[in-house]
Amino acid sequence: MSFSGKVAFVAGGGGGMGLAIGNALIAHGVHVAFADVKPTPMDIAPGPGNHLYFEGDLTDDGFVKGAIDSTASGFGGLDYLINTAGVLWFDRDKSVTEMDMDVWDQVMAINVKSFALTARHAVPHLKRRGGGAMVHFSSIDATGGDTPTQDAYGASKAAVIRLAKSLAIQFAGDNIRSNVILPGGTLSPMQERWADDKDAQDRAAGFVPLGRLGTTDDMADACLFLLSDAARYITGVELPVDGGITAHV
């Protein structure tokens, strides 16, 4: 796969999978913009690829606009958008028979709302090389309910793979394609129950076909594959990166 002097935009690289795929890029000559409501981590790979941190609200259409445009005007071009940002509020994120209406609003606007400005403003970029690629991120709660229950959360998700459709066959004559990664479970900052606790890994590793929680490495080499010319004849679909669990009856 190659990305030498491409340039990407992971929305969410601030942690996580983000960053994740962010040092991937950047390890593969790419030039990657992050952004962020968090501070800039002290992790970010240091090459060959270059990069740059924007701070700030990605649902706000201002700050996408501005850091999206700055990142093909700082590096002449656009060619990768990378959708990752999202939160999981457990103590929060309920039945909507009970949940605070406020928390879904807030779910919907981080975990969809940001997508659709991000494609809203990179599209334009990515028509000028003449396409590019979109992997958007959800998850395999979008496909069925679960315990305990996250309405917001499973409803956003399931929107992302709409959105990521849409895109994919809005697009498709400009040569972007958009494609939607489903994590299972993950060992990544956005699942903070896990963290410290072997016990709850191993069991919740025990419902994995392949015997393990996933990675954001795992995450990030789909991801890159999606993006590369390798899956240039791949669009529209969602890929659970699983380890096997919604391929199990």
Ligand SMILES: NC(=O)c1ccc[n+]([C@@H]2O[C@H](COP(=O)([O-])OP(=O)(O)OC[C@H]3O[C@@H](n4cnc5c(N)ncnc54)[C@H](O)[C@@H]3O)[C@@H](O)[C@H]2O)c1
Given for the second form:
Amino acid sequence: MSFSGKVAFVAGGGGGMGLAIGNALIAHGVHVAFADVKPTPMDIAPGPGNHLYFEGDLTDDGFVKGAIDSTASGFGGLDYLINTAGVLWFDRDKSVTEMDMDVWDQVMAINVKSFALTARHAVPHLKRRGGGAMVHFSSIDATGGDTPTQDAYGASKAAVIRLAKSLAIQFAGDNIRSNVILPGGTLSPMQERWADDKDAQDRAAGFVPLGRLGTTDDMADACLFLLSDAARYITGVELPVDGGITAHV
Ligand SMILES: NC(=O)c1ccc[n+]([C@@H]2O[C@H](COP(=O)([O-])OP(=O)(O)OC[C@H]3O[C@@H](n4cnc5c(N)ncnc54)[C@H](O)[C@@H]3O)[C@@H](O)[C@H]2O)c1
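Next, report the structure of the form predicted in complex with the ligand; the form predicted alone has already been given.
Zooming out: every chain and molecule, the one shown earlier first.
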């Protein structure tokens, strides 16, 4: 896969998967802009690609436009958009029959509106380059009901799939591809409940045909494939990267 000279914007780049994807792209010579509400992580890869870091709220239209436009002006254009920002609030995201609907609104804003805003402001730059690729992170949780119930998260992740497909058909004529990754359970800061609990990790891994939880590198490898020219005829698909969980009936 050749990425030399390309430019990427990674929304949620301070998180587990976003950082792994950004670092993998930097290692391939891509210039990467990370955007996250968190402060700059210490472990951004040193090169050969360069990087920028934008700290702010991706539900804020002004912040998103400013960060994406600055990326394109700083690095001379934009080729890739990767949407990984998301929240899964185990304690507050419940059944719609009982949850606080302000929480519903916040989850939808972070998991869906941030994606709409990044796409809205990235597409004009991708068009200017003569094409590009987007990868958006949904979840296997988008495909059916789950227990414990997290209705806002599941509905938001289903919305990600639908919006990604719409973007795929709207901009295929501009040589812009839009695909979705559906991770299964993956060790990252989002799943800090598993961090120091080997028994819980083993129990969760017991549901995975490949016998282990996912890693952020598993997600980065799949993402780089979908961004690359090796995936040049793939657009509008959702790819489970879940060790086979969704292969079960
Ligand atoms: N880890 C898993 O098991 C898992 C499983 C399925 C899907 N996913 C999805 O994959 C994506 C990446 O997950 P992860 O495991 O790397 O999670 P993570 O929590 O490590 O990263 C998510 C990042 O989003 C950022 N973010 C949240 N709200 C923001 C906002 N308003 N503005 C800017 N940044 C904001 C967080 O600060 C965080 O750094 C998420 O969309 C998640 O829903 C994760």
